[in-house]
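Just one chain is shown here, as structure tokens, and it is the form predicted on its own.
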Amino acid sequence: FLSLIPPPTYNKVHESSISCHHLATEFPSEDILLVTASPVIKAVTNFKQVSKTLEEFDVEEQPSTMLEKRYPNIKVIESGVKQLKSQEHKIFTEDGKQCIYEKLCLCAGAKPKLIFEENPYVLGIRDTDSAQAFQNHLAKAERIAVVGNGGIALELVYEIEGCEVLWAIKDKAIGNTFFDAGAAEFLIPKLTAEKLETAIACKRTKYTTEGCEKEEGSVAAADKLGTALGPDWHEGLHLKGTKEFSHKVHIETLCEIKKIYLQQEFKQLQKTSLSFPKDSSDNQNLWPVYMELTNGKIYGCDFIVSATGVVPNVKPFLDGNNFTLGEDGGLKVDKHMHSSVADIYAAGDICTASWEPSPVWQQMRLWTQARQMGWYAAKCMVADFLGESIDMDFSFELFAHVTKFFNYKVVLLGKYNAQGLDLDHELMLRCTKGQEYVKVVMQNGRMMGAVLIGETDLEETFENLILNQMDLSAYGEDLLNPNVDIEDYFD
């Protein structure tokens, strides 16, 4: 056996450990290898099941001579992967070595989309070292521009204090892939408020470093191996720029960067970029790079941080082997996490699910499914090689996350954004400023999908309701009718 994970720069890494784990327990007298290019790892920790399918954890960087420790038949190989030739079952390491394996199981992950590579001012948060270098070049910021829509782009533009924030989006609406305009509306006031509040308790994932020099220098001098970021990634981190306000966001949606101009271009160009908006004073400053958007608009900032999501890290691996790949350009795996490579099995950010799935589940390349992939590939690796049949996981039954946006609890169910559904389904809309948004997909009088923004107690319920497929056209809007408790009606 041998669970593998290419360089953590572009990986979330602990669903191979999970895989490690499962493997060394079911075969203790089995050689299990981790070959890692990082000398810690991600353990799932506190792990908690809030429901049939939502799940809460920690995950805490480890030394990986924890797991060597804990289990005597792993070995863990600390070097990056410089070929697999799958035909001879082969994987070698960048530091030399060779390993056979019977059973692989891919983890890559996957890697940031970056605008302009190779432009010294803009900055991937992708890892521990980057996130701290994004923090040190913060705290000299008075303006900085975010590009993306996704969750690194949410909890970044909500969390940062005390600097001007060009967030440019390419939908019409913040949050775009996690919910729709209505849910974007409820969030944005606390863009604009004081952050007042407690943060609400997060159980799922803290990371550090620790005994890191940090580079000095330019924006992208972060841009090295490092260890994986994980929901949350922002704690810890003070997110501070020069200026004494709160929040000040603008925001361009519809939009993309055409071009990005450093300082000297800029003024050789004798281009002219724009005030931040709603700003009374005329800002003539001299920025060190300026980004122009397909919507014609100029603006100058200190950097530029590019959130614009991640692609399947496969690049390692395809050369020589004949992988199929998914439209998204991830592994493609059968339901029992089968790669079209015999002996292969793939987990996580860099596989592409080609299953049939359930009518209310759908592949996203989040923290949770990382975890219940690589935990699904180690029941199936070891149900392949016992020559034993395997029913498919629970947890692909129907797709749920639960995360925190602008310091609300949200949750995700089914279809929530009524993905893949046909027109003739509805939406069923409650909503308490400041307080709490709930949606509900419905079809053909069944619940489909669900958002719960802030504290609605409604999950664990709507979870039943759209696992069972009760036809609920009797009650009507009375779903959601906040003087019915609805727990006890479907208790």
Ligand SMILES: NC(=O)C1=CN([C@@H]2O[C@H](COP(=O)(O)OP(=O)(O)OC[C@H]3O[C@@H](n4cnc5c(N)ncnc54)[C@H](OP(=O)(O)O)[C@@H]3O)[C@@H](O)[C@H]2O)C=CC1
Given for the second form:
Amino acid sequence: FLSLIPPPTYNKVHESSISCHHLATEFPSEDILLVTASPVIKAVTNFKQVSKTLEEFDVEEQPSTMLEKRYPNIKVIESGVKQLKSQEHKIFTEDGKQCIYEKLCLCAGAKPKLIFEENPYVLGIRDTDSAQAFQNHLAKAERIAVVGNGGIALELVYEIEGCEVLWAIKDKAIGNTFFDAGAAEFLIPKLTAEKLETAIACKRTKYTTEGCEKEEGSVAAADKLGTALGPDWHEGLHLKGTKEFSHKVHIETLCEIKKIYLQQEFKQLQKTSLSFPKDSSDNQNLWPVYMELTNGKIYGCDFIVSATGVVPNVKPFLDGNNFTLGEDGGLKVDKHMHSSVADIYAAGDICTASWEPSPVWQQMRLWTQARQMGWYAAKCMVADFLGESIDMDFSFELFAHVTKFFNYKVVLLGKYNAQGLDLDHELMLRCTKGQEYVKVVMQNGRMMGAVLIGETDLEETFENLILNQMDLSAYGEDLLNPNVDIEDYFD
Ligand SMILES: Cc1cc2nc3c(=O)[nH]c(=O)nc-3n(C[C@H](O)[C@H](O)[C@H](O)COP(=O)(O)OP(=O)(O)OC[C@H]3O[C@@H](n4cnc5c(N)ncnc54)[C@H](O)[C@@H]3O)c2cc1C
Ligand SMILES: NC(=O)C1=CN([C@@H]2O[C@H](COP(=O)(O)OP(=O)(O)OC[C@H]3O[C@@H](n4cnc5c(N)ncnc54)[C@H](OP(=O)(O)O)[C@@H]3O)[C@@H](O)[C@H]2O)C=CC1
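Starting from the form predicted on its own above, please write out the structure of the form predicted together with the ligand.
Every component of the complex follows; first up is the chain already shown.
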């Protein structure tokens, strides 16, 4: 979302509640306006700084009025912004209000980048409503297709039970946004194993909104501006189809969807063209929808989930305003989270970080970064008001993300996939099947990144090694030797 402050007093704005907290505390006598299309805010609770850059926290949905109760100088306007007139320092909301700001921070997130968006059998997951709609449709499904190979797809294929999943990915191996092929191979057995284990200790998110009803026969969720889900979003859902088995995932690699046919169309084509392919699976049921893949295969299913990334939600703010956009369509921001338009900052999924980054940091549209950016943007706004200078926040020194895939703890550090590194980099691996996968990316004897899957307990040591860029050539492969207590060496 987005927040701002109206004159006559000076204004600070922030998008997410996180910046609001900071602004409200720094300027208790000033008005801070939070304008949001969503009736809930996502509050970060139980925040824990695990190490210098790694953090853990819970995400809780709370009514946005909670903020007003806690901070008397915050006022929440629950309405979408439909227009921004930056020259006049004004925003206009859907419910007909105008607000003047002195400083504004845009935090309107991103939208799912759906393939075949117009097709009513293609569905995306972004917020509470779309997740609830997905759950409702899954409850009646025997077979669904998941397209995409990033965070949402990885979580879905593991969490869904009692429903066949056809997983179509562009790459050779699963999880391309987070892993290399080695890590993918380590994880794959979890997809075929019966799910007997209990979940590892995990963070939680609360879901309070009831699902929106679908139009008869189609599955597409309403186009609302909800708040993106976060860690453990599926914990409160019942992701089960109509069958009694646990996992049944079929992966089609190196392909994309070429065309989608509705049942009638498919039946017609089968009748009129003898060469038109049959469903490529054993199950020749008639399905509501069919997807034709670029590898020539056709599969029928109840519906298709497009987990194909996001696009920054910039549209309401562009018209008449001279924003510079990044290649990914986000609002470009400098090292003080300032956009190219005077007095407008941006943070979170909506922005494109355009400063010269640390050699071991990159932007990824994640909760962690949205929180850090929101917090830092508020600090920058405060510094700007007070005419003070401010250094880049330490959290942007090193990319660090802790998450969970296939019930394993996953820690990603720095250039964990050798992103942007010259070919002279080397990889070192240590893997114990079913237990842990450790990969480090080395360049000129220095550690540049790491992927840690399982309870490796190495994150703090490796974080330090990446941050201090110590020459590790002398240690050679001992760096990952399980018999060498590497933590004692370097802590
Ligand atoms: C299913 C799913 C699972 C995820 N899991 C993880 C995870 O495990 N770990 C992780 O780090 N990240 C995860 N993410 C990513 C994470 O949720 C986002 O990166 C993060 O929420 C971005 O925060 P944001 O504040 O920029 O945007 P959002 O959280 O999307 O918030 C944007 C807000 O702006 C409001 N808004 C939009 N347009 C307007 C407008 N015109 N006027 C007023 N208000 C507006 C919306 O209502 C919303 O409240 C997940 C995302 C999804 C979809
Ligand atoms: N645990 C976590 O940290 C989680 C984080 N998230 C975050 O939520 C956001 C949304 O998640 P998600 O939608 O999974 O996005 P991601 O960006 O994680 O993944 C998108 C995937 O879709 C692929 N893709 C893009 N276009 C097509 C296409 N036309 N056909 C087939 N595949 C395509 C991408 O491939 P390519 O990269 O080659 O373009 C990529 O594999 C992301 O910011 C993600 O980081 C979501 C869930 C869990």
